[in-house]
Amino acid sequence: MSWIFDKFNSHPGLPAIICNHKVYTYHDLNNRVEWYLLFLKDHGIQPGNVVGLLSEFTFEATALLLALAKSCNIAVPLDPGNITDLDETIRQAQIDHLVRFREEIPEFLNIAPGSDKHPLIRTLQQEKKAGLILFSSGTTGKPKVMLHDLTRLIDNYQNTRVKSTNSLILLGFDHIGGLDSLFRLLSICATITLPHSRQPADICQLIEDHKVNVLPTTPTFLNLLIISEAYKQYDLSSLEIIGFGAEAISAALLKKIKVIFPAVRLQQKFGTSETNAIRIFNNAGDEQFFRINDPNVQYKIVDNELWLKSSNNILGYLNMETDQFENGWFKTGDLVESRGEYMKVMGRKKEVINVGGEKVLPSIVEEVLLQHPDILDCKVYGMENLLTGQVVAADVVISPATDMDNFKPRIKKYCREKLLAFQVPVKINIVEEITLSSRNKKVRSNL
């Protein structure tokens, strides 16, 4: 893992991490990196003990999670908006000490560590490996603790060369999406500019104020900037690439986002938290398709259900079986829908709606009512139903502009036209908008 502070070392005067407006090099980024590696040993941190960091993307948590690395302990990063029970959180990933920042100030709190670590911590403690600790999103069920070699993941950005480019990190610094961003701008020494806030005004603004060409992101934020119209407001012309992930984007969305940034090279990312990201070539006709183009991946479909093998799987998880696992495949749960060799995700398989037996997708049901010129915004899901098991519901932020005047018949009607009988939306709620987990996806309103 030493090239990447090596790398750091002959490019110290490079801005390596825009934070809240302020510049940092490669060279102080090295220094904060051994200044954190003493106070580690300053507060009694040994090689091997699991760290929780509890802190959103800063240049600081940055700093601290490489020395982790570096020293060869066990992180786990620890968006504090994605926290609901920190004792049970620490309890789950068995961490032994937790450092929190007050004003970017570290803060170190010694936890008094509970029974015998998993057998999966103590192998990398024997093998003084650098670990890595991630929680799944739980939005449908009780969150997955996976745990990462931390040092083998670092590692296979190696071999990249130096570029001079100016990304966003939009997603969180406790999401492998995040800390792939991360680690890749790291190996490139490129400039990493991280939000404070991840509203559409204020993403436009850093882009504006600091000429970011990369903005890697997800479709329900992408739908929210158009939404909010914030790019009409910011000058966004460094922009150069937009990449998109973590869910299932719809041709319509694509269409819009074309419409209003021409100019911007579309490309989408795909990964999973217990593969990290995989390298896919896009579709150049449609980017909706891709196909995986990664040496280290193989995959296959089982039932329109993906499957990877990959050299950078999860070691395992601390808090339940590994039944998602066969014979070193990992069942995705992502279904997808094949032309050639390239493939589109569907959506998860958990989604599925079964109305009477027949199944449905909610993002076919989302790709034709985003067609509709009154709807902005919406999420379709399954409800319960006596005679069915399930009917599909659906969710709709509408235009201010939309004609009241018989809105939920015109719109089943239009569904009508272009769906399967069961695939129909029965009921239909209006609201002011979409509700988005903590992880900016989409969740079901509260109504």
Contents of the next structure:
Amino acid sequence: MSWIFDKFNSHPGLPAIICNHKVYTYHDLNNRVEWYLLFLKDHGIQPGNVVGLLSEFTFEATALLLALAKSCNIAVPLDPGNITDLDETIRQAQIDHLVRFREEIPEFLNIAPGSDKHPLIRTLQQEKKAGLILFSSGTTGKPKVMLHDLTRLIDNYQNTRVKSTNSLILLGFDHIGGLDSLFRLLSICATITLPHSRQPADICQLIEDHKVNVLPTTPTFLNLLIISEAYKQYDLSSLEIIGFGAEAISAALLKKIKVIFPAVRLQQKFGTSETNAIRIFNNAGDEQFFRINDPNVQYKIVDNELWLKSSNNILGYLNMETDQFENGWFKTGDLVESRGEYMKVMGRKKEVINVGGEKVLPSIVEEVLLQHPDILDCKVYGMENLLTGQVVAADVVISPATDMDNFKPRIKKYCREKLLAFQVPVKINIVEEITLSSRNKKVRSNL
Amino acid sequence: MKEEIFQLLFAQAREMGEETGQTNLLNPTVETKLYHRDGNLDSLGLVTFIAGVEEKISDKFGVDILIVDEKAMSQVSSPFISVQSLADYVEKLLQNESGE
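Structure of the form predicted together with the partner chain, given the form predicted alone:
Complete assembly follows, chain above in first position.
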């Protein structure tokens, strides 16, 4: 993995990271990585130790993460905003030492060095490789604790050419999507802009201030951006590419984005925590569809579910059996519709609503609701019902101009014209806003 | 109160008749069959009908009642047979609600 630091050395003057309005060059980054290597040594952190890194996505945290990779440690990036029980997190990830930040100054905490480790961690330690432990978002049930081979993950970005571009990373420091963007951008010595908040107006301000070219985001964020109308108040003309991923996107949303940003190229991204990002090829014209175009990845579709086999698959889970894996195949839980070699993500398997045996995908109902002029945003989910097991329910955010007279019956009638009877929402709730997960996705956990 | 409940069920029936095109529901009476072997609703229709009624009761009486529960399902005679039987059942629920 030393190649990446050589690359930083060859381009010392290029801006690497913009964080809190400060610009750090690749020279600054390399220096800081060296500083953290001494910091680790001074605190007696040995190669192979599991080190928790409690921090927002910042320049300091990035430098420490790279130092941990370089010294063959197993890094556990933890976003303070996503941690509810730190002690439990430390136990689950088998953390030896913790580094947290106060005003960007690192603080070292000794936890339980030398405790018995999971066999997968021991293997990495024996092979003298760096590791990465990530938690799944765990919107339902217990979060999964996943172990990646960090050396292999970073080496995957070798042989990429230097490219001058400025990307804003919206996904978290503890999210595979955020880390994939980080390593990919560092490997091409690009500029990374790190936001201090994820409010649409703050993001727009950063794009204007730092002339950001690439904005990788989620459909949910794009929807918030449109509803907030923040894009109208800032100069976003530097934007060349808007990437989206992490959840299914509706045709209605794609259409709106194209109208607002006619000159911007839309690019879908796809990946899972278990496989890392997968290189895909977007279908020109209909960006909902893509085909997998990655030499490291094989795929197949089983009962509409996408299965992946990648050389970047995680080594395994620390807290559960690898039941989502079968003979090296990872069952993504993503339901796709295929058209030739192209496919489109329809939603998550566990979000499927079962109405008296009939299966309903929330995305299909949401798509129809979003086409209605009165509905700005919506979330469709299953609600328990004694008669049919579950029924379809919808939370909707409506336009202020909406005529409230007979609103719900009108919406139901409209849905009935476009959907099958069992897909029509039985219950419609008017809400102020749609609740999102800490990772900016809609939480469709069935009630 | 009973008359108000009838009016509310009629309104719901008409609404569904317009939505689904079932003419039997457009001019409802107390005898109009709902979920029954010669009823006008299938199970999904009943679920939708009930959800609409619950909403209207909430608007009209300011109370949230749950019509379909274990108790409703275990009645000797189903409350969902006709407008009359449902009105009786809803009235009972509302009386219980105000008695508590």
